[in-house]
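Have a look below at one chain only, the form predicted on its own, in structure tokens format.
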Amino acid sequence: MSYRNDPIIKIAKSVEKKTKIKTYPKVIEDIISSIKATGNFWQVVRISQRPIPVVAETVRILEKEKLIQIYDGEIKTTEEFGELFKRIPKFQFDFTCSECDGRGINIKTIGIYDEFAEIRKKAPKPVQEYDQGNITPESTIGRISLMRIRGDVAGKKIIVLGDDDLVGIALGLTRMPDEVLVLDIDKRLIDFTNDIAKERNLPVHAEVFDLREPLPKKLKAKFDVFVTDPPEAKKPFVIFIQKGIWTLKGEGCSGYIGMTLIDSSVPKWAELQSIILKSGGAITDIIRDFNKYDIWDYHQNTVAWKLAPAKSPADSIWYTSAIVRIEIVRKANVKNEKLKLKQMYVDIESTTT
């Protein structure tokens, strides 16, 4: 197969046919730009911010056409690659602000980073069973700082739906919320959160709860703010978001959601954004690459690892997500549903579980 005529379009069509994920030329351009910047497959994923199956299939096609070569898990470009794709620029790392790491927020101002970082060292390790993966302490404090800037911390009642990132503890350390309730299925995290809250007299309470189940009726319309990092598969994503909105008091309340472009394509984002709008919310903020994830121990047991054509080690942060803030602008039209799916964390785009 030759890609001499309209190579980007042809690659995009081939990738979409193989992966069943909508792929247009801009997607391939982003992947090629990333390959020009790094030979590490996981960093190509991070830079391009495209679903892993799409990146993997693109790399396979480029290798098959002898436009790249893979040596010892690293991607090497050929002279032909450079000539064929010369109009596509190499990704520029130095465009990202080194002070704020691209978040646009000074995390030192809120004054709790050092205390939180010490607490975080003692927290339970992530486990694959619950799709856990910790964001860095800087990312957690960045979230709290953004919430503070938007007026969503002081004097607020906040619910955290799933909390392996210890957002509840970080919120409590500010001493600003009226109440923070943490719900999580992992008893280790719940016990750890309650112990820290008791030890430091924080306005935080945590309860073991399986978020696949409907939330208790007593939580309906009780909170000002919700925080959640829902699974990236579409059905659980929608259910988690709607449950969060269900807990809010009404107009002017807000929610903070983690969304990746690594486990969700832009077309899927469009569908999810539509759900938010139909549910009575408006998106006020999206900050890309906001949350940086530590490398989790079970990385080589994931679908993503199996898909990777270049088995280079993930020896530096590569998995990131955007922070999304929503604000309720009209009466919410949401359900508090049970999640019945057996495979709640995986679809054709979500592969990092």
Given for the second form:
There are 2 protein chains.
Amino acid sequence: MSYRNDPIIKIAKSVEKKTKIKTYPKVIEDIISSIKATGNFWQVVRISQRPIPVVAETVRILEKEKLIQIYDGEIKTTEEFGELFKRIPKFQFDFTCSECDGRGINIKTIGIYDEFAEIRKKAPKPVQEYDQGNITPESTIGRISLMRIRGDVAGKKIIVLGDDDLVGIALGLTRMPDEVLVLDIDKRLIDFTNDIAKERNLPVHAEVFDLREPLPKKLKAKFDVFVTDPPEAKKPFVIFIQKGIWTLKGEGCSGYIGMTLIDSSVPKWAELQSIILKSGGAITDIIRDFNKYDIWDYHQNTVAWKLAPAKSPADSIWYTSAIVRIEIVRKANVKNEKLKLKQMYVDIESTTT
Amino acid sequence: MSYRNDPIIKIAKSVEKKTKIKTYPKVIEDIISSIKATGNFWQVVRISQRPIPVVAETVRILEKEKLIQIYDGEIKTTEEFGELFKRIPKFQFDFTCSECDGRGINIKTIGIYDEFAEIRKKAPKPVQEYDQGNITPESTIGRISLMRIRGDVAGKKIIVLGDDDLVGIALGLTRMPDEVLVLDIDKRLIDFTNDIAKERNLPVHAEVFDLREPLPKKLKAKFDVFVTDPPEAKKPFVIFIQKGIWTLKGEGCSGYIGMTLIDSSVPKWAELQSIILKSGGAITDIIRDFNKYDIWDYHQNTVAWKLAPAKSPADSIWYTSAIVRIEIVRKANVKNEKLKLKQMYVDIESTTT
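Could I see the form predicted in complex with another copy of the chain next, after the form predicted on its own?
Time for the whole complex; same chain goes first.
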């Protein structure tokens, strides 16, 4: 007997119909596997790594079918749930290396962790207006350590397109890049970055810039590396990635992109990956669950919160993203386009903004 | 001053001309960074993760230009090398998490490591005739642990297309899959796998099969997961991957593919990734340096060995590959094709076979 028996197929079809997000039986299996491991809705999202609307609708159906119950915002499974899904394994966190939290990287080696963590405490807090969320300092240092391992820090010109996470400061603290340019719409972050850079004499410069606008012409083909956490609606993703590539000198240059499976489905990833390849890149790394986001203040004002059928607050880290490294392997015609406001966050799969 | 100054650009152009493999300055930088960390040619290959012919030609040019010298098969850098490339950082192994060897996975959790390692000691040794090389038992257990994390083991039907590494037995030892089918051309491996499976009552069955042939029709759309380490010449890669996908039931099914940057360049990866996407897959994970190969007996008979300008033997693990997970997101027209013998291992970038 396979899992692909009636109940799971049926749930998958209902969820797809309701959410309009492609949902195959494996998606439902992963959600069930996660519910076996935790009763907190946000942790189910984190573990299953499936889009929030899909997880929410699945939970809603399971509740309607009396396979789970929701008490005080927590999901409780019934005996029938256990019986029906007995061959779906419970997700186990203990498969992840506890030493490096699954990143595979020793973040102490680069030698700036303590200094960075101190600076970060003083940084402006994330606000919903700019779709901000902070990754943990471990995640930021993990990211620049990966960049260092791949030879993308020392002697390089690096552009950071949007920098809630102080990647620019962290890169500067290594004292290795030739130049780091940070662009962000949030004047608080820009001032903070420039103050720290001046105070510590870091090779970092930050400018207020609305990344929806085309980049200044002087930035074309000037950098070796870009770093960005693009919005994940398809059109904004394309525009962000192509702008990043547009700033690069050419072949052998690289980009570091945060990508989630919480605001995107795997089928959407296929489309986004296809865009990366068409834009002249190869994907050299995809490390899942790499960037871990602190719980943010405006969480309860998001679409995600409204969708959640089980309203227990997120009491520990639940929003994570993958780090994706691309390397430019050929010239491609990439655009430096304006992103219209209405395109920015409108996507059925993106709900945390 | 950037690294992209004359000497590196010049070397890149010469290497590309000689090897016919696309080589941009970043490739040379990575090789120089590796030479700073080790004098052993094979370790330079391992660290730089660039194709052997490219590394070999780069070393040859550096020697000709008197930037390095080769004593007793070991690479020694000159003062001029240090001066000319002073801003290229030395690669540091200590950025890798020593606990999990960079995989991000706790391989003890699955609970079969010791049993598997014992069995593996009795397995037939790799032979050149079949292009075999063994990954370490840690790598095999790492791979099936990743499969377990992604929900691709329990209750699944799994096909292993070529199995030097006893992935089939390891999967069987978890007692979780519904069925594991191993196909391999090597009767020694097939008999060994069937003997172990029978002796321990594992849900594993193995058959002698030449994977260059089209697969038997009865295997079409029968499996949830495939595992393979395809040859990396382009045509054979396409044929292997498409055969793998051809055995899968459809959307939500997955494939685990070993891919190297030692027998492939990053530009070739872009082409292979494009094939994956066109075949209906999304790439959900690329974890580099995941599979670590034991040094193999026939190494000195390979093209790679002949190419090596510095003939020190490989004294520790140097050949590594990435694990790539794909998830099927849409139906695509994949073929179950015959691979002609002459296509099998003929590719300028593939030299270790």
